[in-house]
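In the block that follows, a single chain appears as structure tokens, in the form predicted on its own.
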Amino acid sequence: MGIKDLFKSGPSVEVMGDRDIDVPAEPINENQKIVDRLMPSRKKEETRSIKGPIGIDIGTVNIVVAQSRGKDIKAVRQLNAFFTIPYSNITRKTLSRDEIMFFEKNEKLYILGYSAEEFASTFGGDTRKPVESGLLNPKERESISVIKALISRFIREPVKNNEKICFSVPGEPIDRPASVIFHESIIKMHLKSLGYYPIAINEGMAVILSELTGNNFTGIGISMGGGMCNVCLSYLSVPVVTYSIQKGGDYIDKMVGSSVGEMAAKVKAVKEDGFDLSIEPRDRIEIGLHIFYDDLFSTLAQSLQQVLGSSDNIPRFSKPLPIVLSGGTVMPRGCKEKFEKALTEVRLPVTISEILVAEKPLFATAKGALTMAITEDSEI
């Protein structure tokens, strides 16, 4: 069975728990596994019915997990963030009772996920990120501990040893000196310690597996997240060119905020509250969003010209290629048209047939990773 056969009927993605996931928050030690006994009893029957391979998208802003449920896919999402507060026994017990995700280390309590955002808002601070610009954050000493805790809270022990789990990794950045190797190795070692057989997949390739089934997995997949834009050119499911640029939604928020004298968090809130790039801007923040979306799309289009134009590996395609866009940064209406305009200003060595936006941009990478995991599992 090939990849295309697995999803030729076009599975739907059922979005579950796009706030805190269905795991109560009890304190964990760094090496402690999160097992099924921690699942709320009201959810046990549902979770037992979901077995088999897993796809996981570890992004700068979100972590998304996808599993198949019959012909459909169940996807859950959690904020990839944390916030620390001083340790006390009563606080630890209160957090446990209220089912807030956290762990304790070095006399601190690390609040995880969406709960971290709520704590930061309450205390007038900012959440901290274990992943920055698509890779483990070198500025945070506990980034590895936090990402391990978040992943462990997201997935249960495998039903069988060496269950397949496929996780997304970014392409090598072309605009800054950075390596994906450390990031990928840390994630792979942790998933293996939980009893899984981990498989890495390029993020752009995952988008292609998710969205270009009808085109024999041939085309260009672009995942535009908070920290990066990941690009993959694929021919018949073979990744020919992969790379990333370290600009994304966070870059837009930061640059707009600094330009108009507002906090990046406020800019992000405006962007995520029905902002529309297809209409004229109504205030300074919206003007800034238009400007820096144009800047991001221009940089992305120029990178396609640069990387594809200098590659010796580009096949001679018999027909034009589609480009599919995914990720949270393409959620505002009008992104497709903005990107199309940016492409008219560059010359690519391939002809583009159409620009598509993923049906569910936030979940496309996890869905593609699941596709790969199921395929690898069926081949064994």
Ligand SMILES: Nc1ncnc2c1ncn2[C@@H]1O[C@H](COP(=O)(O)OP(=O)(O)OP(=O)(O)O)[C@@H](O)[C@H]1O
The other form holds:
Amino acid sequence: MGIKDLFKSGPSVEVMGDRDIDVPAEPINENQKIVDRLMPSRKKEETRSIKGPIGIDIGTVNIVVAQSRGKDIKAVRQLNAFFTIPYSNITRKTLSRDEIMFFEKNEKLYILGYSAEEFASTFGGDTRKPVESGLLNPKERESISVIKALISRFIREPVKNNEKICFSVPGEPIDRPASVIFHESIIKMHLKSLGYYPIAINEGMAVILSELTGNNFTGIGISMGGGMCNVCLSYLSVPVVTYSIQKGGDYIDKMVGSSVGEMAAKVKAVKEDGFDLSIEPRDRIEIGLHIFYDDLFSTLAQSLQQVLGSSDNIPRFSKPLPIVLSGGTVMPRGCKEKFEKALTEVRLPVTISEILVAEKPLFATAKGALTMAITEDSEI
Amino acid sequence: MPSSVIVYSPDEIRGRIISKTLQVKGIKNLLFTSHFEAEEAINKRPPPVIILDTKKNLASELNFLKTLSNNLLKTTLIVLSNPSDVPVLEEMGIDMVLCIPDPFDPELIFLKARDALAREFSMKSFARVLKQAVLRASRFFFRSLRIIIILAIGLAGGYIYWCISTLPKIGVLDNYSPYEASRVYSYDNKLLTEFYVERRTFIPHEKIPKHVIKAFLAVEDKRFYRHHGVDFIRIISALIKNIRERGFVQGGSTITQQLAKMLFLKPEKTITRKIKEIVLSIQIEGKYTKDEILGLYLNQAYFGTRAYGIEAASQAYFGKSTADINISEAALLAALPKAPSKYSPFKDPKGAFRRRNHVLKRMLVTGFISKKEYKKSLTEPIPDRFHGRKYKAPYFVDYCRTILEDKYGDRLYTSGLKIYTTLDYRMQRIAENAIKNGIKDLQKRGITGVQAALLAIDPKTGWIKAMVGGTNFWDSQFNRVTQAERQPGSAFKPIVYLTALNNGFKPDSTIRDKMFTYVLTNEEGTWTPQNYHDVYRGVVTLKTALALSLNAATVDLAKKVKIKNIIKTAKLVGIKSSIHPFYPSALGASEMTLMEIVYAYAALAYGSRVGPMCIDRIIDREQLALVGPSGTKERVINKKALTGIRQMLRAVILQGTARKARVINRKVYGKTGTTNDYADAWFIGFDDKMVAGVWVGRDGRAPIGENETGARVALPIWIEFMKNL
Ligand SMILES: Nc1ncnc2c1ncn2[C@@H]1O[C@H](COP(=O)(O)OP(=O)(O)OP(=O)(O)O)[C@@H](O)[C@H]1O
Ligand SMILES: [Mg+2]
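For comparison with the form predicted on its own, produce the structure of the form predicted together with the named molecule.
After this comes the whole thing, all chains and molecules, with the earlier chain placed first.
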């Protein structure tokens, strides 16, 4: 697969005035494009040979790395998954020859990324996940090694020591006790060991940095990914409230699957193949998808009411706030309207001006993280 | 540049929010979340302003607070706190003006900080400004003039120093954006609207099309590119005029000065203020280029309909961006800043049209546009529709706005006032529905394009309780309660009869109801008043004559009591429009507004004259009341006459032209009115709590329709309103 120019529609990061906040020092200008490469394993040099700050989004389903390259932003995406097969010398050699991402440990070969999916379908199994619900998967013993390996395949040692790298972390989940500290520290340590200067950014905040440049980074950013939804309310780029709920695209797949008696993978395939929430459902799977999208948006709206309602740090806003939706789960058409409807059912302590959807939902978090890395870089 | 503000908050998020707000608005600051570091920084270099957040834990900040307020005399201390901690802080002697309790409002904190910084006008920059002023003066003006000015500065030096010590600092004003919306409530606590500054979309001067700039130069300040900030020729002539008039009302402002003027919050017309403006103008001219100044001016100016800045105005009036407006649209905008509501195309389309064409003419004369462009632009229509956000009780809200704007100027839009009006929103809804249904009934009879208005007031206080100025505000903002001057027709008659009662007549005194031809005093000609059904009853009582609205009898009575006495009575009950001293006036031929008549009826109904009141009270951000109710009330009708007129107006309902109103099962009083050719239909009436008036007609004064009288058209609306109260 070759390089795909996903960002045909003009500028994706605006140039901002000099007294704005956390803004890239060398604003990436109007002709900027984001280039997406789906299979970095074939030509790893591309990512690595580029100097400068990096933004990285480590999600439940995907890992995305973003860097600026001249006037463009280059974003590379990989599946955050692995698949193990028993070790044998021949297999190892074949893998190496085919430039497949893998590493070996305890007499096993760990296949990484998209290749893991290919292997899984050939061998008739499921891929395994180093990250679950946004955090390192406690059920996988090797999750740390896998994530390290994946990261190292993406980015090698920086040209400049202490190059800035900004990675996204989820907010504290409100529906389940879990700590992000462990997750954050492990990744930080690893990035440091590679020679970087790591900075963590809340995933919702990253969405705001990416999408709300025109509104002084003031508003609510929501990233709806595979494992969770991340929410951040920002005032002039200060994250005032952040949290997450541990429901996302995977939840929809699972619930629809068990409700209509299909494999989650089948549901996922239907969902990702041009499914449209703005038209009437045509079959059982689509009906299920409608129902659980509604369910997810409603949970999200209620959580907003609950969390914002109980926070006493929310300042007075002189004008209504925009909400921006991002993450793979908001790819289907009609998400905006569904969420709008869910919002009418709750009462928020802030008024909402409009609901926006990120231009490229799968890349917004990484792009925001990159913005942060560039800003930090220019400040010192 | 060193930081001018130190922010200390143990709550990191709050601290960052404050710090960022200040930073974004151009105030440099340092943020500390630990005591120790904050103290160290303050001791090293005491800043002019410290913001101290005690919300999290007042107890642990008390000592710090005490040390700061005792040791740093030159520093302004702004204290943020829990509302419940305010008494403690007050006890400690913290300046309450500078204490900001939660709800957490970063913009308010910024405003306070900015004000505090503005007071910091150092001696150093004063000296520089003075030098600059003298230099400029000497460089550009005749020697004699120079001497006068230097002398003046010498003499008035101390005074000027005092003036400018309270001057806004222009550095800070680079990011001038003080806004908190004011909220307008009805008496029953319904939020009617917010008065706010439209988000000022700043457009840089180089993006403003040339013809737009020229339109403004053509009217505002032709000499702009030549003079230096203060147009001395204008100032001198203004001064001479002022001396003559012993006041300070003449404008004489250049664009730079107008910009300087906008930078002050309160409008005041004093010499002190004028000097401040001049000094600020000179400063501005020193710092910015002419183009930048014009750009700043256009971005700051007020264009009416809540539009501050040219971009907001283009959007509000034309629904497009400044970059896209044409010559004629630019000319209309250029006409607005002078008198935004007077020349509003929505209020006075004809006036706005004339004014715009005047601007076009000026553009032609100054050679800014060609003859061809001029001709073409003249024919363009002016906008008739507002492109903005809608609000409740719009005619009333707009009426209040005009009154409040006069009094509070910009503050109305920026200082977060809570304005409690007298309007009863429940009644307002009833009124709006009554009008809507009345218009619908007319449509059923095939009559369209008719306007209607309603005003209801509390006669004891003068409070406006409901006001509908037309059928649809968003189509036409012309307020037919306060702005439409129409002939009241028979609705005026009670004033004639009241005059009679005041002059010894009684309700059952008799007059002649006979066709009679009068010779009009002012005009050459004769006039024969006719009764509606062309039936004449010979001798009738006053009561019957009014109840049946007999024209011939009324003119007979007018002749007896003399027209000049009727005019006197009209003035007494509060009519301000002039009443022409000839007989047709007795039948309501002199034009007046619905508002005037309704207030006149309030006096008729209760014996006391009250003035219109639309505001109950205003609360500012510091929770202080700015105005309380202050209506005047004057007894104007004696007891006997009052009983008489009420009895007669009751007869109109029981036996007269308004018998339909008997469906209301309480005592109501009133009078119908219909003018020639059915151009206006009226009903004005009252019960023991409320006076309400309804008018129906066409803006162009064409007939409503054959036989569409006050009783048939206006009365049903009035009944629906009164019945549903
Ligand atoms: N075209 C599509 N239509 C619907 N859903 C999609 C589409 N593409 C991807 N998704 C869903 O988006 C999710 C992945 O999105 P994303 O990459 O933003 O998540 P992540 O960042 O990996 O996860 P998280 O943020 O929860 O840790 C998956 O559930 C996937 O099924
Ligand atoms: Mg994600």
